[in-house]
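The chain below stands alone and is given as structure tokens, in the form predicted on its own.
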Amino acid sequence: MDRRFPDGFLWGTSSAAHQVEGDNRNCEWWEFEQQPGRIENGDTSEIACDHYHQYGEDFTLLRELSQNAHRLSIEWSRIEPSEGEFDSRQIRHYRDVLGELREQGIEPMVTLHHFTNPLWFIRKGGWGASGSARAFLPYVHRVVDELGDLVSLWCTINEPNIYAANGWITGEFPPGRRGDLAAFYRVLANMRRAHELAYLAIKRRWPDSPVGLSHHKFLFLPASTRRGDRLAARTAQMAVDRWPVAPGRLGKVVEATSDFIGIAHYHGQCCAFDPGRPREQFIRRSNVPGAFVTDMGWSADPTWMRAILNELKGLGKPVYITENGLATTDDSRRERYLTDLLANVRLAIQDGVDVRGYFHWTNMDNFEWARGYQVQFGLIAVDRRTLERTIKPSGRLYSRIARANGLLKSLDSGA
């Protein structure tokens, strides 16, 4: 088997501003973190990884890990702290951040919205309000105008399905509501409109810049061959893969206007029809038997990635894996998962899928939203007391893969 990846393949990691920067107090997540019981162990993002100040050293580590790309987000609540008012100091900061990435020989993929919103936007109703997509645009225009010359790839919105589900179905994200299906679809409809408007804004200013979004592909499998279980799996899959595109009509997120398809994948579940669960759409969910259960509590299997990527082949667009990783404190398992996962990415490329890059989640252990600092995805460990960074064996492994642009035989066993 040819173990090399295509020439020009992007090897990177992904991060989100709020999870790594620290001291981001002008967004709804900061308020959410102050509410007792919302975040495991009472953790907050007050310090996070202090990446806001240590980004230069962090990017030097990325270069040491042989990365040629990095996906990061711009924090809306810093750029536009009040409606219509833009902070030139923060814009200069992000110019410095992106400039440093380029100095290190690392291509930036910039995400405009990664789960966080300024408080003024939330006070006006957030993504549930009818004017939310338009309210997003001034920030988009300012970032595109001021920073666009430094950006290689644009990701408009990160995982809109996860943002909406965790905020209005499970209650794990702000505003912490549960089971509000109407609000879930209202939020998704507004985010779809925001993506379309942001896409047009970027292409008008930078017509040659590739623009897409990141879609979270949570894989649902039927618990048995019974018709009810097959229907339950299809129903669950539809709920996370589709968003409103017209009154009474749902379309696939991956078919949104875009120059590339961004896919984030971590987990899978089994679905069974259960008439005793009306509040859960009559679906009983469970982990896949025999699959590894991550510290997030979900089952993961590296072979699923090939099938997920092959679903995209017919769309005829380049694909970037915008996020993928394993929540575990057992780094040797992360090494095995990473090698097996990338082997399946290579098989998907051989199948004809135009995969052009892989962004591992994440470069360093950080504030994992409602899970706080207890869940670790990073290739780099961060000492919570000193903030000292230490590259893990999995990071060294990923570096060798990136440097070789392929899965050499010695890497198949994690050596």
Contents of the next structure:
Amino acid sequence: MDRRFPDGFLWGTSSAAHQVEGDNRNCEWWEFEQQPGRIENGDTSEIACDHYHQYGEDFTLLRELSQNAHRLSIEWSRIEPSEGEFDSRQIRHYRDVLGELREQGIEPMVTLHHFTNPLWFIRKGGWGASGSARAFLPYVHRVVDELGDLVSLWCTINEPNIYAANGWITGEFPPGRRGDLAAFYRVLANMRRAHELAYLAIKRRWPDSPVGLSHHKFLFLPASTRRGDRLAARTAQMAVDRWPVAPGRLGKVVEATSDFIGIAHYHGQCCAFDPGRPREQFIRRSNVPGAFVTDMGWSADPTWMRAILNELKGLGKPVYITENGLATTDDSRRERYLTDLLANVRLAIQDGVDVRGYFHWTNMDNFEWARGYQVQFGLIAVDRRTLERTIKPSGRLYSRIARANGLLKSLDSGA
Ligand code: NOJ
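Moving on from the form predicted on its own, kindly provide the form predicted in complex with ligand NOJ as a structure.
Entire complex below, previous chain first.
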């Protein structure tokens, strides 16, 4: 089998401002973290990885890992700390950050919104409020104007379905609401609109820059061949996948206003019909029997990625895997997963899917939202006392794959 990836394939890692920068106080996550019981172990993002100051060294490590791309987010609450007021010092900071990446030969994919919001926006009702998409726009314009020359690829919004589900269905994210399906769909509709407006704003200024968003792709499998279970899996899948389609507009709106499809995939679940669960759409979810269960409690299997990518073939757009990774302290498990996962990406490319890049979540262990520092996704370990970075064997492996632009012979995968 040809183990090489297409020329120009992007090998990167993915991160988010609030999870790595530290001292990001002007957003709702900071407030949320101060409430007892919200974050495992009482962890907070206080110092996180101090990436705000150590970005230069961190990007040197990425170069050491032979990376040619990196996905990172710009923190809205730093750029626009009060409504309509922009902080030129912070804009300069991000110019330095992006400039440094470029200097190291690493292409930036920039996410405009990755879960966090300025407090003034939250006080106005956040993403549940009707004017939210418009309120997001001045920040977008500012970033597009002042940083756009340094950006290779744009990702407007990170995982709207996870943001809405965790904030309004499971309550794991701020505002910590549970079971509010109406708000879930309202938030998704507003984020969809915000994506469309941001897409247009970017394209007007930088027509040649590819723009997309990162869609979190679960895989839902029926628990049995029974009709009810098959229907349960389809319903669960639609709830998280079909939000891009506006009611009455059968064209796929987000796909129409996207130059590429960004896919974040981590896990799969089994779905069974359960009449006793009206608040959960009559669906009982469980991990997939036989699959590895990560430290997040998610079942994961590297072969699922091929099926997911093949589903996108019909859309006829380039695909970037904007996130994928494994929460585990067993780094050899991460090495195996990474190798098998990439073998499946390779197979999907052979199947005809136009995959252009892979961004592993994540470069360094960081603040994993409600799980704090208790789970580790990184290719680089961060000592929580000294913040010293140490490349893990999985990081070295990823580096060899990136340098070879393909899977190595010595890494025969089971795929
Ligand atoms: C997706 C999110 O974008 C990211 O912020 C998170 O840390 C990873 N998944 C792992 O849960």
